[in-house]
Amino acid sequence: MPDRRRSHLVVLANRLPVHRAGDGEWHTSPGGLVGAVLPIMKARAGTWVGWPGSTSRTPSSWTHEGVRLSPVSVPEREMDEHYGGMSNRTLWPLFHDAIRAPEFEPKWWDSYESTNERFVRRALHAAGKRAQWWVHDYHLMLAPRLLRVARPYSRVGFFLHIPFPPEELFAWLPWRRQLLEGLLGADVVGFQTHAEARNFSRAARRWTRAEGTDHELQIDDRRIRVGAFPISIDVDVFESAARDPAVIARAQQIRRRVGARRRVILAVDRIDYTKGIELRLEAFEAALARGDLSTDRCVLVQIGVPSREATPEYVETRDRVERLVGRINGQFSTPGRVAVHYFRRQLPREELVSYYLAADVMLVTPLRDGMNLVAKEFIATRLDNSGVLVLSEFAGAAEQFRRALIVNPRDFAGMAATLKRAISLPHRESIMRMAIMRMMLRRHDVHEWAETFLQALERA
């Protein structure tokens, strides 16, 4: 068996960590996966294999900020069925508690299989025999087994960024065995929480030949470690931005514009039906209607990041959110006192940090989320330990940040009551809570996450 101590790290992810902007240049893309993985790839001078975002002509490979990028060419129809169909209309809703009914189309599955094969062929071409493979997320769940067949003695890791559902939901999937066997090609299969790791292990023991425990499986004389590896952020980057005088000045400007004496409640989400934006707005509306909150005392700033805008479900979510904002503002706003400031746009990191600094309360209330890095970004920017985090119990982050005000986003009355509590939380208590969460975050940053996973892979 070859020596793997100096293996070259190769990441496989649905998208490259860059996008081509209007100036024709490649720029680093936003998003949790890129923000978490790219710093590790820079440190290791690794190779990233992914789709470039279009079917137009791209370089065969190039280097971006020290990372070798290797684009995968996928025909437009196949990518539509793999990404828009199987990934985002079957797996995404199913893995998020079937909040929306998943669709099961055999042609989508066919494209999912062929696209996974394309990614693996490209990865094998881009890397030598000493490569160590790290496959990411639900788009590429067949890739570990394909890599195992091609390179039997290589180390293969897989990390799922979204939740893994319990058996009774996963059972709906017609291709459940194939997906499980795909993941079992890895040496280490990682999840955000222990509950999700347990869900996977139990499904694997039920529908494949795998045997073992919730933490270790065995199949074909191979052992597979299964575990929780909660993803994180580069804390130093956000702390540095929070110290930037220009960012601080912008935060002060935001506060003046929304009302310097008002408590600023902030929410930042992709416009996605899993994020609970509508229930959050309705809870805020109820608190205003009961007089628990007032537009003189507080304001809600909702930033909605555009997402999958060609998909009907996302267009419907966006439209409902915008109607709700209009309804609340129409009923409760007064001259100079808008109840909800709503922005539908992607903000650069420095501007986003300015909003974090301007906020008194951060609302992170998804209906289901693998981790939710917005919560961690907010905590990282609170250098003076100020601010209150209201966090859904159904976000993976809730396992780490028990000092947040934990809510059930479907509990309408409970959400409204927690909003009232958040804006009036005693200063000493809020400082204590945030200090503990910041200590936890600094201890478990993105570098610790990656090192923990990769060390597990080396030992596997």
Second form
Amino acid sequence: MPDRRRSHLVVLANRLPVHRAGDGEWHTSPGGLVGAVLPIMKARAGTWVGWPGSTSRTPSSWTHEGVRLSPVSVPEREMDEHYGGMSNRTLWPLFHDAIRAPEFEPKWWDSYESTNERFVRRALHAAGKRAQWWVHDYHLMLAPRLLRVARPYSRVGFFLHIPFPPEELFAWLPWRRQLLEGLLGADVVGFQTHAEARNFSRAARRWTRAEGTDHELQIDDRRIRVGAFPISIDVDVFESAARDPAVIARAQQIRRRVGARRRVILAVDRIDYTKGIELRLEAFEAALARGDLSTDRCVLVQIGVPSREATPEYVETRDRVERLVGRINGQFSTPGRVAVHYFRRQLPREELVSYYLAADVMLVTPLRDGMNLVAKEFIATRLDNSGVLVLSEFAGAAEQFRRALIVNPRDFAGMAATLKRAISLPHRESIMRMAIMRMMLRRHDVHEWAETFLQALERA
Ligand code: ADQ
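Could you present the same protein in the form predicted in complex with adenosine-5'-diphosphate-glucose (ADQ), rather than the form predicted alone shown above?
Following is the full complex, with the preceding chain placed first.
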């Protein structure tokens, strides 16, 4: 039951948590943000303001699984410039260590401003006076200030799902002051890790009038709490899927088909240049070439879901990944012993959990990642504490899971050595490592994440 004493929670996020499928019905969308925030919104009977994913045939508002949905309508060209341009070709690469060169295009910035204004207008229209606002992610960094101006006394929270870059990278942005001032409209500004909270506070002190510490800033007589709120998953949902006899039977079938007696190494990603898929494949190839690994002993299963394919870098990444898989299989596969199984598709949750259960080793090796929920999902499904997690030191998750085998994804030799170690880690050691990680995850699930953030907001 929603708690009526609380103020009405309104989330602003780039996308609504639903999409219209081929059957014409609205279905819950996959992805990190939705998986984390939707359960909270259901429990609080909140309102979600976001873009519906298309410009046509959208009701003015409706209720989905107990959550009020308020679609924002954005003209196609403006959305292209805001989402495809400023969000995904400027901010995304810049905030991920400039792995690809960010582009700085003034007309994208204009659309970014106007789209943020549209979202806020829609949100103000959708919510009553007692609303408490929770703005999400890099698409809407101007929204906290716009809300503050419109409703000076309401509470505004902001959470960034992706990394916040160090000062010297953030400095590249021609609109750095405006973005910082946008965020400083919030009462609580949350990040995935402490390092990012510190990056933000330092940037704010350098390029705005804000003063204060890494955890608390002051501007115009307002106090802003800045902190780390590492996002998580709904652990119960993944645990109960992992107990489902049909899911377990399917996991055994996957093992028989791809693994037989081989160790199954699994990787699951959105196909994105930040996720380190190519370097991971190359490290696997090098380990096979050197004889550190053999296709008699192990198999790599790479599941990738295409994303953002309107942006050329994403199509290029997918092409490169597919060429690499072909190259590795061409050289190392033998009949009945495929080196890399590659599945380019979105899997339903039960199927995904079957893969997690079928795996001996999970490879999560992004070049930079805000958190990485795949790592947490894998841990959640390992009810018997089996399984080895190989985790990039550049994923936010590495701050929490120090018992994973931590790797630098750019260290080729280190990656290959860690792969070799992972498939032959003594059982007792892997059980001990996983048990500690599971304890940590169970203590910090998504409900705890949201409660902690919202409590901080209520106290602000
Ligand atoms: P993402 O970059 O999307 O999220 P991640 O945290 O790994 O990255 O979440 C991906 C989600 O998509 C997971 O729930 C995973 O199960 C799902 N997924 C991936 N491939 C899939 C497939 N082939 N089939 C089905 N499901 C698949 C952003 C940030 C992250 C941050 C999250 C949440 O980039 O750093 O952890 O938001 O804050």
